[in-house]
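The chain below stands alone and is given as structure tokens, in the form predicted alone.
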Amino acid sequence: MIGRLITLEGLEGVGKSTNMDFIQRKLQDAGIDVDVTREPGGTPLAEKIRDLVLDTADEPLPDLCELLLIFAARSAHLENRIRPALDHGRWVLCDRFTDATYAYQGGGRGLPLEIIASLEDLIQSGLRPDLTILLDTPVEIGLQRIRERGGTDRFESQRLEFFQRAREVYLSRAQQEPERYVVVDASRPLAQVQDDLAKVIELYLSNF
């Protein structure tokens, strides 16, 4: 059996954690052996790098340094977890991947997309997600959910304009790659969102 990489993308407050669990159950119910992971992170080394990226420390983290740390974590994640799982026929379900880098560091931080693309080619050697599900909601709704939840990391505390730029990049990439991307309106009640997610997974599995 060929392994597949499915990624779940979206800004803060779109309900990724809850829906990661839902997608995992749908895949497992279909008899899929799925490895659930996240970025940045996913291995002990990559999780240490994640802590550096998200830490609200006294010393500022330059934007380019942030980008390089994220790809360093991705390199460890790919070589030590994702590729071995795929090589053994397992499916990998990942909470964010390189699309998030284009959105957050490219759109949000304003770093050149060409630099991100070069690092993507270097680190991933052609590996791309087979399916990317984008949970999309207006930025104001997502940030309101974050405020209600309480507690923010370096990214969750960014200004409204940061997330608006990131969302624009997400939607642009979805439009450019309709064969890989599926956009789900996450501003609706959870039951409706998950009804759409179930249809997405069922349609994807019907091709095998």
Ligand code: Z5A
Second form
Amino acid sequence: MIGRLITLEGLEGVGKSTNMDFIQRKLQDAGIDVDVTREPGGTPLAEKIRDLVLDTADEPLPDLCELLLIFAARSAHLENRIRPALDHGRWVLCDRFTDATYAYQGGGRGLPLEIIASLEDLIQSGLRPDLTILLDTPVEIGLQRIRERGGTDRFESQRLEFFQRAREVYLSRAQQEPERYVVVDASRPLAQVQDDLAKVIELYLSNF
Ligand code: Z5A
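If the one shown is the form predicted alone, what is the structure of the form predicted together with the named molecule?
Now the full complex is given, and it begins with the chain already shown.
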């Protein structure tokens, strides 16, 4: 059995946390041993770095410093959790991964995509997700859901244009890599979103 890396992506409020459980259940129902994790984070060290990245601190976090912290967390996560799981034939379901770096640090912050690509090559040495599900909504819908839920971190307080640029990067990456990406319209009621997610997982599993 070969392990697989499945990632769930999208802007805040699109329903990633809500749907992680659902996807996990679908995989488990099919008899797949799945390790559920998230980025930034996923190991004790990477979770500490997550706190540095998400907390609003007194000292500003320069964009490049944020990018390096995210890849530092990813390095720990990959070497200490994701690769060992994949090597043992486990499937890994990850809430966000490197596509989020292209979207947020590339699109949102405006850092050159080539720098992100170089770090991706250095840290991941060719490891890429096997399947990426992009939950997509217009920015305003996701932000409205977050407002209703309450509480904001460093990212959720960004301006609308930041998220619009991030969404454009996500959609353009999905268009460039149709064999890896599936885009699900997450602006619809949850039951409809989950109908689509169930079909995506069934189709993916039918190829094995
Ligand atoms: N980040 C980065 O900059 N670079 C990177 O490389 C990586 C990450 C990996 C992680 O924070 C932050 O790190 C993230 C980008 C940055 N930015 N932020 N913020 P996080 O994990 O805390 O944040 P998030 O990933 O965006 O999660 P979120 O804000 O909780 O959004 P969500 O998980 O997609 O949404 P949710 O909690 O499942 O749903 C939000 C609400 O909407 C909730 O009340 C649901 O009940 C409701 N909901 C969900 N689906 C629906 C539907 N279909 N209809 C109606 N209501 C719904």
